[in-house]
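Next comes just one chain, in C-alpha cells: the form predicted alone.
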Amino acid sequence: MQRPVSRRHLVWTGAAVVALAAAAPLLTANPYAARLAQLLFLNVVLASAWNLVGGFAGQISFGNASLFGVGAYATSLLWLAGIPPVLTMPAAALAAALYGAAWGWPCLRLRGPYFAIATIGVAEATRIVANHIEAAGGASGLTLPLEQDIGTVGLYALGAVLAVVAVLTCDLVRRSRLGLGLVALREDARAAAASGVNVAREQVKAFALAAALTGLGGAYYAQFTLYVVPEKVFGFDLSISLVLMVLVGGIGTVSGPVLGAVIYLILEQFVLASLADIHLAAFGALLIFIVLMEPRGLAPRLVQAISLIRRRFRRPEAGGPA
C-alpha cells in the first residue's frame, strides 16, 4: 500500500520547481554557471537512481557506469541516425533498463561484497567491449552534431525536469510497497523472504528502474557534451563518484543524494580538480573519511538542525507561557 503524498512534500516540491525556474536566467546567461547547473542536474539524477538499490535495498553497486554509458551511446547513435536528441531519451532509458535487468538478474542473487565485486566486473567488461565496437566509434568514441544542439536554456530546462523526476521517483518508491520490500531486504533478506517478499523480483524491479533513470542521465550527458567515449562514460571513477555522493549526503534518504550531489560538485570543481593525477585516491580517501566520521551522511544532520531551529523560533501557543 502506498502512503498518500503529504502536504509537506507538495510544498517542498513546488518550492524546488519555483527556485529552479527563478535561477534559470542567471545561470544560463553565464556559460560556466550553465555548465555547473547541467552537471548538478546530472549528479542529482544519477545519485537518486543509485540510491534506489544502494540505499533502499542495501546493494552497493560499482557498475552503474555501464548503464550510464548504454544510455549515452543509445542517444548518440540514434541522434547520428537523424532522430532529434530529446526524442531518443525514452529509447536510451529502455536500453539501459533492459541491460540492467539482464545482468542484474543473476548478480542481485549475491549479497554484500560479492555483489559489489560482480558489478565491478560487469562495468569493466562493458567498457572493454565498447572499446572494440567499431560501429559505435570504438575507442575514439562518437562526436555529435553541434547544429542540432537544443541550446543552453533547453539543456537547463531538460536537466531540471530530469532532476525533479528522479527525486520524485525516489520519494514515491520509498513510500510504496516496493520501497518497503527493499528496506526489509536491506535489514534482513532471510526474514523478508520468510514474510512473503519476492527477493529476486523486487530487487530486479528496483534495479531496472534505477537503470532507466541512469540511462536518462547518460542521454542528457551526451546532449551537453556532444562527445561520448568509452573511457569516460563507462569509467570506474563515475561509479565511485555515485557511491561517494550518496554516502556523503545520506544513504537511504530522499534528500541525501541531492545534498551529496551539491557537495560533490563543489569538491570536484574546486578541490579535486587540482588533484587530477590522483583523483581516484582522493575519492577513496574522502569515502573512508565520510564512512568513519558520519556513516549516516549529512542529510539527517541537516534535518535535525532545521528542526532545532524551527523549535527555537516557533511562537508559543495561545494561552501558553510567553
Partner chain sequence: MKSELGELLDARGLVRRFGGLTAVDRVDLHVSEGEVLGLIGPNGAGKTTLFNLLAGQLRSDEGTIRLLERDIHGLPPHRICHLGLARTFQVPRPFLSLSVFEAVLVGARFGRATPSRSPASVTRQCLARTGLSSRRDDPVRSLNLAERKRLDLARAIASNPRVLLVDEAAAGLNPAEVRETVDLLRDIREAGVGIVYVEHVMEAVLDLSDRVQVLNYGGTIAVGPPDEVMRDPRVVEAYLGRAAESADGGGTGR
Given for the second form:
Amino acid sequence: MQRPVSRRHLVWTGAAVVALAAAAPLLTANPYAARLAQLLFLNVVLASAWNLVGGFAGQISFGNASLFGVGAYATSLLWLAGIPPVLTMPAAALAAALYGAAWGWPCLRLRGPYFAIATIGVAEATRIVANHIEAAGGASGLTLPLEQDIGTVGLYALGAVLAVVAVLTCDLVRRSRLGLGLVALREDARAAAASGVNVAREQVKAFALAAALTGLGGAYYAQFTLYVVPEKVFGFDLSISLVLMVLVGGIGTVSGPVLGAVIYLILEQFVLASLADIHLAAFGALLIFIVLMEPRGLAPRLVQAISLIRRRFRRPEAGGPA
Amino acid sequence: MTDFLSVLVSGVLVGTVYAYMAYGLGLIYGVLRVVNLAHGAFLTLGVYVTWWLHFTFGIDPLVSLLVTAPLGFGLGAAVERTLVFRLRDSPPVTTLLLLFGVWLIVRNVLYLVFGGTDRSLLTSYSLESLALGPVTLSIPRIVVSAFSLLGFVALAFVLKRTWAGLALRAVAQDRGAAALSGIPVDRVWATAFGIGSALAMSAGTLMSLFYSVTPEFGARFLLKSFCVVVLGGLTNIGGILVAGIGLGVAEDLTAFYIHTGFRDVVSFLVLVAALVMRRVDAEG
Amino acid sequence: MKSELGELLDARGLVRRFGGLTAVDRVDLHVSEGEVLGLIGPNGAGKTTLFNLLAGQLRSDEGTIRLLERDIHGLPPHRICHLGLARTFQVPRPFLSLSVFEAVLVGARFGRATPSRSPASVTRQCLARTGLSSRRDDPVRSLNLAERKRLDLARAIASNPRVLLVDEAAAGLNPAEVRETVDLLRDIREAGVGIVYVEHVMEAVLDLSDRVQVLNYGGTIAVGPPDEVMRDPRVVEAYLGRAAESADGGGTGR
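Write the structure block of the form predicted in complex with its partner chain for the protein whose form predicted alone appears above.
Now the full complex is given, and it begins with the chain already shown.
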C-alpha cells in the first residue's frame, strides 16, 4: 500500500513490453493475426476498465458500451474533420469520461441489481438516440478514410501501449487510496462512510477513470475497423461480453480481466466460429457455469496451479505451508 | 384535440398491458428478492408459442392463454428449482447474472427454432376498430386491455383471499418468520417464480395481438417492465397499474408529438430517474 | 459560546419518528473532552437510532447537533467523520475481504487526518493499542467475534476522532475480554477523546462512565453520576423492571 510504483511494477511492465515487442513480427505477419492482436488488446483494455468499478467497487455495469461508443464516435468525427486519429484519442477519453461521470453520478448512488438495471436503461437510451443523430451518420454509421492509417505495426504498438496502460492503471488503483476506499465500500458501504469514505465521490472518480479507458478503447476500435455504427459500438452485446470476460477471468483482481480477455478471444475465434449457431447459448451456459461453480473466476485457480507446480518443482518433499 | 384524445386512450390501453406484463417481475422480486433478468425470455417465449399455435393449428391467441400460462408456471418453477435456489444466499447480483445466462440460452433456442425473421399473426379481428365518437380504437387493443385487467383482478383475488396468496405475502414480508410459522418457504419460492413466469408468458400471448416478434423482442419489454415495477412500487398492484398506464400514455404522446423512434428512450430514461429517485436499495 | 468544560458534542431536542413510532423523543445529549457518557436503557429504547442520528446515518426530524461548536445536522456520515466523530457498530461491520491492516488503514486514510503522522504509522499504532498487531496480515474474515469488535474499535480510532460513539463493545465477550475492552476505552478517554458508550453489560458501563443517561421509549428518564442514576426509582422501574420481565432472554450480563 505504501509505495504505489514498486520495483515489481517495473519488472512486470518491462517483461510485458519485451514480450509484446518480441511477439510483434508474428502478430503483424498477416491480416488475420493482426486482427487477433488488435481484438485482444481491445478486450484487455475494456475488461480492465470494467473491473475498476465492477470488480473493486462491486458495481456491475451492463452499460459500458455507452462509453465505448462515445469514444469511438469522438475519434471518428474528429478524424473526418481532418485531425489525425491518434491525436483525437485524448478527446475521446475526455468525452467518454465526461459522459460516464454525468450518468454515473446519479446512478452510482444505487447499489447491486438496481445499479445494473439503471446501466442497461442508460445504455439502451444512448443507443437509440445515437441511431437518430443524422450529423453522426444516423443508423448507418460512419465510414472512416484510409489515408491517415497508422499501419499494421502502428496499430499493434498503439494497442499494446493501451493494454499495458490499462492493466497498470488497474494495479495502481488497487494499491492506492482510491482502491482501498472502493473495496471498503464494496464490502460495507455504511461502515466505509462512517470511516470517512465519501462513497459517492470515490465511485464517480473510479467510474470516470474507467470511462476514459473505455473511451480510449472505442477510439482504438474506430482506427482498426474504420467503421463505426450505433448497433455495434453502443450495442448491448458489447457490454455483456465485458461482464463475461471479467467473470471468467476473476472479478476484482488485476490479472483476471487479462486472463478473461484471452479466454474470451479464444472462445470467440476458435470454438464459436465453427458453432456460430449456438454462440449465445454457449455464452449463457458459460455464465451460468461460472456463477454457480467458479464465482471467483479462473485467475485464482491459475495462481493456485502455478504455485502448486512451483512448490513441487522446488521442494519435492513440501510439507504443509506455515 | 381528437388526435390527442386518440393517443391518450390508446396509451391507456397499452398501459394496462404494460402493467400486466410487469407484474410478474415485481412479484418474483417481492417474494424471492431476485431480479428476474430472464423475464424478457418468458415474454418472448409467450409470443412465439402463441404465434406457433395460431400458425400451425389456427388457435386463437386468447385461447392459447390456456397453454402459455401453465407452461410459464412449469418453466418458471423448473428454473427456480434447478438454478436459482442454489444461489439463495448469494449477493443479488449473482442471481441476476445467472438469469441473464438463462435469457441468452432461450434467445439462442428461439433463433434455432424460429429464425431471426419478424413473425406476426393476423386474426379475424386484428384490423377491426371501433369508433367511439371522435376516437377510433383498435379492437385488439381493447380486448388485450380487458384481459389484462381481468388478469389483475384474478391476481389480486389470489393474493388477498387464498391460502397460497397469504403464504406468498408472508414470505415476502419476512422469510425467517414465515419459515418459523410452518410455511414451506422452498415451495413458496418455486410457486412465486412459477406465477411470475406464467404472468410473463401469458402477457406475451396478449402482446402477440399487436406486436411482431423476433428473438430480441424481450430486451425492450424487460426494461419497460422494470420501469413500471420501480415506478409502481414492486408488488403494489394498484401502483403498478397506474405506473403502467402512465408509461403507456407517456410513450404514445412522445411517439406522436416528438418522434416515433424516441418512444423507448422515454421509458428507459423514466426507469433511470425512477430508480435514482426512489432509492429502492436504501439500507434499513 | 465556548464551554469551559471543553464540550465536544452537544445535541439538543433530537426527535426521530418512524411512521407513527417516535424512536427518539426530544433527547438532549452532551459529552466533554475526556468524558465517558454511558447510555443505557432497555432494548428498543432508541439508543442505536440516537447513534445513527449523531453519526449522520439518519437525519433527525427536529433538534440540533453541534460537534466542536459546529452545526453538523444534515451532514453526510463521511463529513461528520472528517470533523472528528467516529463510531463502532453493534454488530461489527468489517471489510471482510481486506486484511486486518488494510481494514484499519481505511479509517486512517479517509478519516480525520492525524497531524504529522502517516496513515500507515497511525494504523500500526491502533493495531498495537487494540492488541491486533500479530494479526495484521490475516484476512478480516478469519477473526472471531471479540477480535472483530476490537478491529471495529481500531478502525474507528484510526480516524482520529474527538468524539467516539461505542455501540456494545462488550456484548458477547467473556469477562477477561470485557476487562480488556474497558481498559482500552479508558486508555482512549485518557487521550482526551469524549466517549458515548452504549452497553448492556452493566459492570462495564458503570465502571467506566463519568455520567450515565438512561433512555426509555425514546426519551431520557434520568441522567447523572452512575450510582445516583441507578438508585433513581424511575430507572429501577423502567429499566430493571423491564429487564426482569425478559430475564430468561439473558444477556444483561451479571
